[in-house]
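In the block that follows, a single chain appears as structure tokens, in the form predicted on its own.
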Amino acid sequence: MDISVQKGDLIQQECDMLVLGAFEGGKEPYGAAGEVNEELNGRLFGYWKAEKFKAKQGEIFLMRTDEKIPAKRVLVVGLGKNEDFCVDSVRQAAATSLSVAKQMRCKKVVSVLHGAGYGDLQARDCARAMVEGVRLVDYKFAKYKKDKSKAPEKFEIVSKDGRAVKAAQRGVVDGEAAAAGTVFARDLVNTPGQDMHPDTLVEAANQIAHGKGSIRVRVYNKEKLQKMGAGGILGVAQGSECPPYLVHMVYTPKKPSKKKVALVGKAVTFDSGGLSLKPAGSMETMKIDMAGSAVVLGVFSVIDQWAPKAEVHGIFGAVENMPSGKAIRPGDVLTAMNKKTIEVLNTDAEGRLTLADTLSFAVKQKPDFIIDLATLTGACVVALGEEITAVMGNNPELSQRILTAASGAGEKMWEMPLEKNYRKLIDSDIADLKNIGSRWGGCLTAGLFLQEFVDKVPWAHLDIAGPAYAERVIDPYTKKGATGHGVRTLLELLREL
């Protein structure tokens, strides 16, 4: 499907479906809505009036036009209450027009470039947040099943502004690139176990820097994490035939800034629980388990296209978590990277255990901070429900910028504390630390646990243990599956450095 931006008059294009926006609770349409409706006599207003459309936010109204001007239909989308619209209205109105094109088996569809010039947003913004949305629903993971769904074969925003037109332009480069990362790191989570391995993290990896000068990858195999002193991610890995590894991986600009960052993903490509074994039940999603590596992955396989002016690295421990004679056992104690000892209470609690490590190598790096990403706890979800991702960390400004970035994204996070008084929860007897605390606060115990191998570097913890994988429709372009929740986060974050 080709996605383009064209100056253009809306009524003059011959298109198979033409896409409009409208607010719940108008009273006649205005805009583009209300220069289609004079054209068509007021027979637009009229037919939505007679099927009772309020245009309450994902809500349609569809009509065919008779000829009366070139298009075969015309789509009005729902686009809500006025106070409630934002960039991520723009993004569900775009996912909702693709859904009905598709529907409808439309080969070309034009659509008017929604939220341009309202408030305060910007025509780029807008044309990024369609081009994610159109893309986003368009997502099939079709390895093992057959999709026979077709999209349209040409997608065409046109305004007759020649400014919002160029501007656009740019945002349909942002937005493709966007949606690209997004893809990459959904298509990994969604693969199963039986093909995920640490060492496919690891090919995924060299694939993405091949060919690239601006992005080089280091791998330390299970020979070189016991010379470093990887604990955690050796004794997680203790119980599986696959082999484990440290991947590092190094973006560095044209024109670099003195500014350096660590990206650092979970990577457990399937957790059993190992021998504190989850029930069955609770381990048939647990392909997504890597998530967190699979987003720094998706960050990178766009980052030349999306061109930070920071060096940013890319860190991920791979393991596969299983029971066996080999595992660990609970009451074990391992020594991180840091050289930190941590008594294993429970071999369900592995992510802390590989991040323990990853976030101790982070460090050595000395960026300028810090951001870990991971399916970590279902405390989070308990929490938080399933949309939202929890952030936790020393730095209350980094903190802050994540989350102005993901609401520009629309990826839902909220801030949570890392509460001191819950610290001496995961002292340990044995130990400098023991890998789980009280039964109550885990995903702040988690965090707690995770400031440990920071030191004293600006960081930022988020549990994606909710949204990551999507176990119903959440919205028009997040479907049941993996999401690739925290790419476009990631990606406006770092544009902003």
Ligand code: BES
Given for the second form:
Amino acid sequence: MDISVQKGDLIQQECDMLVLGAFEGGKEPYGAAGEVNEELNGRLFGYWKAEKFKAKQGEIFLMRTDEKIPAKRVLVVGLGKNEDFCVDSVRQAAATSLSVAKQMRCKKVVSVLHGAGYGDLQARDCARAMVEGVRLVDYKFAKYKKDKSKAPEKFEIVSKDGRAVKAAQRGVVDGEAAAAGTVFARDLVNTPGQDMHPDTLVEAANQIAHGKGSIRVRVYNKEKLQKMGAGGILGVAQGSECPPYLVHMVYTPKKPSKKKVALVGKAVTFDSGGLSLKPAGSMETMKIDMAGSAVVLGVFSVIDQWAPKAEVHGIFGAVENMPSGKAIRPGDVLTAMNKKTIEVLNTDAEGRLTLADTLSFAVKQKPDFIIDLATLTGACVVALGEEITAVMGNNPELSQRILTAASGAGEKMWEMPLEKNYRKLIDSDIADLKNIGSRWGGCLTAGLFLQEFVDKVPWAHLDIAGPAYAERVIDPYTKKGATGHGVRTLLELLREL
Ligand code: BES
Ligand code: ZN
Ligand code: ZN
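With the form predicted on its own done, generate the form predicted in complex with this ligand in the same format.
What follows is the whole complex; the chain from before opens it.
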């Protein structure tokens, strides 16, 4: 499917479906819809009223034009109430229109540029959101089951406004990159544990860097990790047949801004819980436990096109968490790369053990700030549900920047506190720390645990345990399966540096 922006008059467009938008509660079609209504002698509004179309968000109204205009059909997508309208409404509207186009087997779709000029919405951001919505709803994980659906050949965004067209063309380039990064992450996360081992993630990193002068990859194997004192990664990997790796990717910009960022991802390719074995139901989706690293890889997969001005480091410790005669036992003590000792009371709280090392490693790169992403705790999903990421950190400004970037990206995030008084919950009798807290506030004690490994470097921790994987349809562009949640927020953030 080719997505493009053209200057032109919507009414003149020859296509299988012409897509318009309407706000809920609007009395008469106005703007583009008003013009089409006039060309159709008022029939658009006539049928729309007869069908009791309210233009609620996601609601659709479809009619044939009987060749009164060159478009065969007109689709009106509900944009919801004015006051709720934001850039994500644009993303959703575009996704909805593509779903309908696929059902109708359209070859060519022409759409208005939803949202441009509404409030403070810019044409570039609206076009970007439209491309993201269209590409992401069209995504299917097709490694093991063929995707039989057929997308249109052409999706054209048409506007009369020459300046908006120019800006929107740049937005299409942005949207293609952001969607490709998200899709890259989705594919990795959807891949079952049988085909996703620590060395698969190493391969993915090498494949991304291949032929790109701007990206360098260093891989530390088990022997090197032993020399580096990466007791957390080694401890978790002990029970598995698969050897662990620490992967360090570095993107160097052509015109550097002197800013240096470290992105750290949890990379447990399968989390059985280890000897603290998970019950069957909780294990069903644990192939997703490398989603943090998939987000980092998703960002790196398009970083050349995105061309941020900051130097970006991508770091993850790839392991598999399995029970066996060699596995770590509850009660064992590990020493992390920063020399802190950890009493492992539950081998299922393994993410923080690997992050203890990768965060220590990130600190050594002397970045301006560190962001880690991890499917870290079930407690986070209890607290915020399946759609919202918890943001915790030691630097309010960084946390705020992430929240702002997330809202533009259409990824829901909410700040949680690193409550000092809870720190004592992870005190151990025999080591510097233990890897579990009390029964309550598990998302926060996990965050407090990680804080022990970032020194004073500005840092934010994103617990993506809920939104990394959708158990059901979340919105028009997020179906059941891996979401790639986090990629678009990070890209948005990198753009500002
Ligand atoms: N990978 C899980 C967390 C998780 C749960 C991710 C649900 C996605 C969906 C993590 O390693 C884990 O098992 N955490 C334990 C920690 C506990 C033992 C302190 C949990 O949340 O139960
Ligand atoms: Zn676990
Ligand atoms: Zn885990």
